[in-house]
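Read the single chain below, which is given as structure tokens and is the form predicted on its own.
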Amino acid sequence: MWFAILLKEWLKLRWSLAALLAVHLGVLGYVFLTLRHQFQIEHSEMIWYWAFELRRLLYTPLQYLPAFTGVALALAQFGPERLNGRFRLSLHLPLRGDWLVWSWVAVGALFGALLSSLTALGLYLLIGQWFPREAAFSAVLTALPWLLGGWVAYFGANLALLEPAWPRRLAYLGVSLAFLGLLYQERGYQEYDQIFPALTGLALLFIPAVILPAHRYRHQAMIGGAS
């Protein structure tokens, strides 16, 4: 039943991830493009100033695609099966209602967390081919934030997706774009160093917050009153 599940998650994915792959790899040359743009027509001594003492990031096209990735995951798993009714035939599934949920939204985060890496591994090896080790890795530790943005956007879609009522749904994105905008104040280097754990902490709420909408969504359906 399980491995049916997950077989069934993956069929609706496939091919949004294999999108979302492109739009990752076709950002991570943008950047190369970028920077090898600028040591052409600039003095390396110059780009060293503008990124460590001006401290302006070179490779801001990368700070919005996590959040981006996560709705379009949301959209994808959950959107076509909200508007078509089918939602409610998966919660009569003779499992329980709570592994469900965490089941299919834990293959939507997997693969979320598996592009993340994948855009962390070549900010890594794009900033190490131009500046030290240390730099690359200064730059993974500043878009850790704009990662966790991804996490935040694909649950707080979730919430609104299986939430039925307006009003809560309207709550869940409010919560949730509140949060996006506090991990994506940062004008510089690793300025979350000292408030990423307990922003990562906060994050990990949306994994039994996703549950309550889920269920209100099964009674709803239940007595017949589902959307």
Second form
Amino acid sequence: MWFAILLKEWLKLRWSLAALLAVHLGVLGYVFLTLRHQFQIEHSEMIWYWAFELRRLLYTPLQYLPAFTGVALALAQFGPERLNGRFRLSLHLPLRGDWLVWSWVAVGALFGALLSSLTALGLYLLIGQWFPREAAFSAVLTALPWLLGGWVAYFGANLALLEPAWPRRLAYLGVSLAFLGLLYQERGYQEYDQIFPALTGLALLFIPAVILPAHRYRHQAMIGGAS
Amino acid sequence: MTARIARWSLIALTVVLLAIWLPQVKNLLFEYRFGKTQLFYSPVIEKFIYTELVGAGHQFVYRDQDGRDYDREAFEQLIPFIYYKNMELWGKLPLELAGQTFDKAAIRAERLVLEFEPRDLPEHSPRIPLFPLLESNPGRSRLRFPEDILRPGAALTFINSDANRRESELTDSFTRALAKAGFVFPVRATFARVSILKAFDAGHFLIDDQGKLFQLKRVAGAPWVRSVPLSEGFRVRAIKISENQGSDFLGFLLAEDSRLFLLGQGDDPLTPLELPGYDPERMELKLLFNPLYRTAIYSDRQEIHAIAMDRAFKPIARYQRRMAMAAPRLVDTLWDSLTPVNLQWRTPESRYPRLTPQWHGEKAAIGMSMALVLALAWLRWRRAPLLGNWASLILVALTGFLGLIALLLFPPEAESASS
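Next, report the structure of the form predicted together with its partner chain; the form predicted on its own has already been given.
Everything in the complex follows now, all chains and molecules, and the chain you saw is the first one.
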């Protein structure tokens, strides 16, 4: 049964994952081209000065990519279920509803983590191409809150998609956007080094939270109120 | 049960986010525009004088320490070394003070401002540990950035910026020169002013594994090393270099025990500054030099302190006052009464965002009680059992309106008790 559930998630996600992989590689390629261009038109020591002293981030095109990926994964997983009412059928499987939801979310989060790891590795290799390893490592540390943004966006979109009532959907979106807003306030590199563990701990609260809208959906489905 | 845990997770998340965001929204709605007080020591009346904004628009006061008010021009004439260009326009140069005469050139030669801020502390700002070591003797009018960068670690590694590759020859010669001068690797800390827009280059100050201080420069491409003498057991916390032409001092040196020194270039390089109440963690400090006095002014966001010193840095007068910007505002008092805590996200002292709780004390009991009454009324209106919702009521009692908003957003589920 579990295998069948995971297989279903894979079948739902595979084309979206392929498209997202292409987008990630495309954005990494764009960062590569812009860096290469910079080093062709400007003296290398000046670019190092911008990066280290003026704290200019040379990889900002990656900033919102994880959040976009999170929302896209959530839509690919739960959009069709919600549109056609298939979600109601899934909740009638002879399994505990909460474990069922967590297993779906685990699949999406795992693929999101894989794409994020790819982005982080690509960023390290790209920056390491033109800068010393300290700068490449610093770029990954700087990008960590953006990657956490992917997690928050994925769970925020899941909460809104699974929720049957509109006012509550807006509440979930508000909470998720308020969290996302905290993750994009850097004015230079590595500013989130100290607060990142606390923000990660806070973001883990989304794991239990995602059960609530599914629970409400199931309850409303039973009384015939779900849409 | 899982639905109940899910709901409480969302409530916890909401309360934390509200405690971070609502104070920021309040500050956006009711922006605080009162800047810090500007405090000086007047060499004319030998008293402290200050100017500060005390009301909307441009309601500045210009006042001395005894409460006597001045107009702006009279105020500027009390600190003629600072407003020497205006003094020249007003035909009041050369100036006679304390039996000496000062013309424009004499004033300019002595004027200097050195600053040390909490953000200058290494632990308050992230830093990629790579630094250009400029050529101190460039043989041209301006300094320029080198084509390599210094990595201070187990050796002084130089990396070429064009090829992103280690420069073996430079690495070996600089590492050897430093070791020969008694430096014990690895490098524990590096301090320098990374800029080409400065009068000259004093190089880098490096702390070795034993806490000893060394100055390193690149002169005509070769290493130049000086061991900076410090007393036994002296521990350096931070150095801020400000290369200014004509000054005996290269900047500030902060000791581990928070004593601040001026860093000179001679055999006795440290000049202690007597700064009672100075806290480098949260106070900005300025040291103003003029031909007669040196004045240290340091402040947080509440109190401002000043010490006037003679040319040998011996204190001759002190003053401290609570700034106008520290006066509580009605909107802050109201806010502090409505919520028990803010989570401060950013402070001017650090580049790192933080979650620093700011407790609002006893006055928050007003908001907590009001929120609790509203929560009780709301539960009654929903015909929800009060005893069955004791946890929600405790939440509101402890977090006031933050908890009440979270409760309204995520009310108890009728079916949650059975799941």
